[in-house]
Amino acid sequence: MLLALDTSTAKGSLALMQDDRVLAELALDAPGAYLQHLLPGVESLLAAAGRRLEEVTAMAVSQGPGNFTGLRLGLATAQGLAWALGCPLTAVSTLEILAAQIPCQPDPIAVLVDAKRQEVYLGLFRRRESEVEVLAAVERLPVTQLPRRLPGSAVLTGPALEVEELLLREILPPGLSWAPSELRYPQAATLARLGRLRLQRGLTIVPHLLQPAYLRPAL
């Protein structure tokens, strides 16, 4: 049974997966209060599924980039639980989670996460069935440089579509597609599915070696 934690953006979530079935999900729409609500949220999630913490046999966590405080709390919680339970731990890129939420299609997927100061983290991916193919290394850049970095046709997704919507509408060409709002934030159920694939491939990490993918100094 896998427990997935995502606190990388303003809308966090938790999910519990048994084999390939999601047993329960819980939204954490309180980025300024993850410290108070994360562990009680885990308890509520387990209670909703009728499970106990001792039954968790694997952990998956969103690694970033994203909200600095949220990432630190999410990763620290995942590390502590993995140590306490003696279970394997894996981490998944926040951008990969967002790309995996877009249906399979031929167009590339451009994931945009707010990096503050009118900058974004940009990741380019392609969906192929259950796999997410990385097309280019993640980079941090000013929003105004996006028109030169994006493919001619692409599906845009990620929290930055809402944070920088007015500017993006102004500078981006009209041929690009925008993902619906419900897909623009990472979902722990998607993280759980990707984490399960990574665990099946032996892609685990020793808890104390886990580091957030900040991609910029703390502000």
Given for the second form:
Number of protein chains: 2
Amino acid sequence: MLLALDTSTAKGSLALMQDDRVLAELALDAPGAYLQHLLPGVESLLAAAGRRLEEVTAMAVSQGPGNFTGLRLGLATAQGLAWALGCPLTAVSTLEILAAQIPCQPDPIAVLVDAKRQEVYLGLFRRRESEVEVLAAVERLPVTQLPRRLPGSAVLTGPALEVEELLLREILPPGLSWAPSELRYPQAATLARLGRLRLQRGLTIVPHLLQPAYLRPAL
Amino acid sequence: MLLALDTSTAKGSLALMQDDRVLAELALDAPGAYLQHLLPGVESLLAAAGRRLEEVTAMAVSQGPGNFTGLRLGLATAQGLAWALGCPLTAVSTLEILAAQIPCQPDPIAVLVDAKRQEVYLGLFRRRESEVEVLAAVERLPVTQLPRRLPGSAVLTGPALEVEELLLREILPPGLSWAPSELRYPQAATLARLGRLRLQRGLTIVPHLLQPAYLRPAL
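Moving on from the form predicted on its own, please list the structure of the form predicted together with a further copy of the same chain.
Up next: the whole complex, starting with the chain shown before.
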């Protein structure tokens, strides 16, 4: 049974997966409340599914980039639990989770996560069966440089669509399509699914070596 | 706060939504277990989100077509709760929920739900912003007649893709794409989102008038 924690954006979520089935998913409150609500959230999630913490045999966590405090807390919690339970831990890029939420899509998927001060993290992906493949390395850049970096035809997704909506509507060409709003935040169910694939391939990380994925600004 | 119940297929689910945000979602066991697990599931869901039943102010339920017993139990439970709480109730077609889970899709979406005895329910939809529009009235027909009824280019989804996979792979043209497996069963979070839109438009139903959507076989 896999426990997945995503606290990488303003809207966190937790999920519990058994084999290929999501048993329960729970939304978390705003980042400021993670400190108080993360472990009680895990407890509520387990109770809702009628399971105990000892039954968790693997963990997956969002690695960012994203909200600084949320990520730190999510990683620390996942590291502590994986270490105490003695179970494997895997980390998934927040941008990859967001891209994987856009199915059946022939066009490239551009994931935008806000990086404060009118900057964004940009990841470009392409759908490939049940996963996504990376088209370009993640960049951190000013929002105003996006029109030059995006392909002519793409689906946009990610929390930055909300945070920078006015500016984006003004500067981006009209040919780009916007993902439905309910898919623009990472869902722990998607993290659980991607985490499971990584674990099946042996892609685990030693808990104390795990670091959030941050990037310096592009020069 | 909206409570959504979907027991229309072999994989039921429950969700709780506040405004436009899904607070918690819970998977239910196989249809045979609905009788025992549906109300305790609602209780676990509320507990996970830290809410009480009295805080539910609206209900949404999947109307089918789908699993006979599951649907009957889901509708009966939703009717009872809505009546006792005195809150509005809305019903959403199971096929529409499945179509709405395929975002950003220019091609028609063909939803296939198994109707036993090698028959399927077929619904044809097209994505339109955050919702879907109906392209053709729902039909019930033998699986073998599907090649004649499907458009040349479409995305297929629904539980029948698993149930009738071997036959479908054999008789359907290769140009059709198949939805990722995690989207082929209705999710109560999607039902909640569609139910909320219906309630905003005043599309409610008097609890005791609600009937499951079944269809006679096409002649």
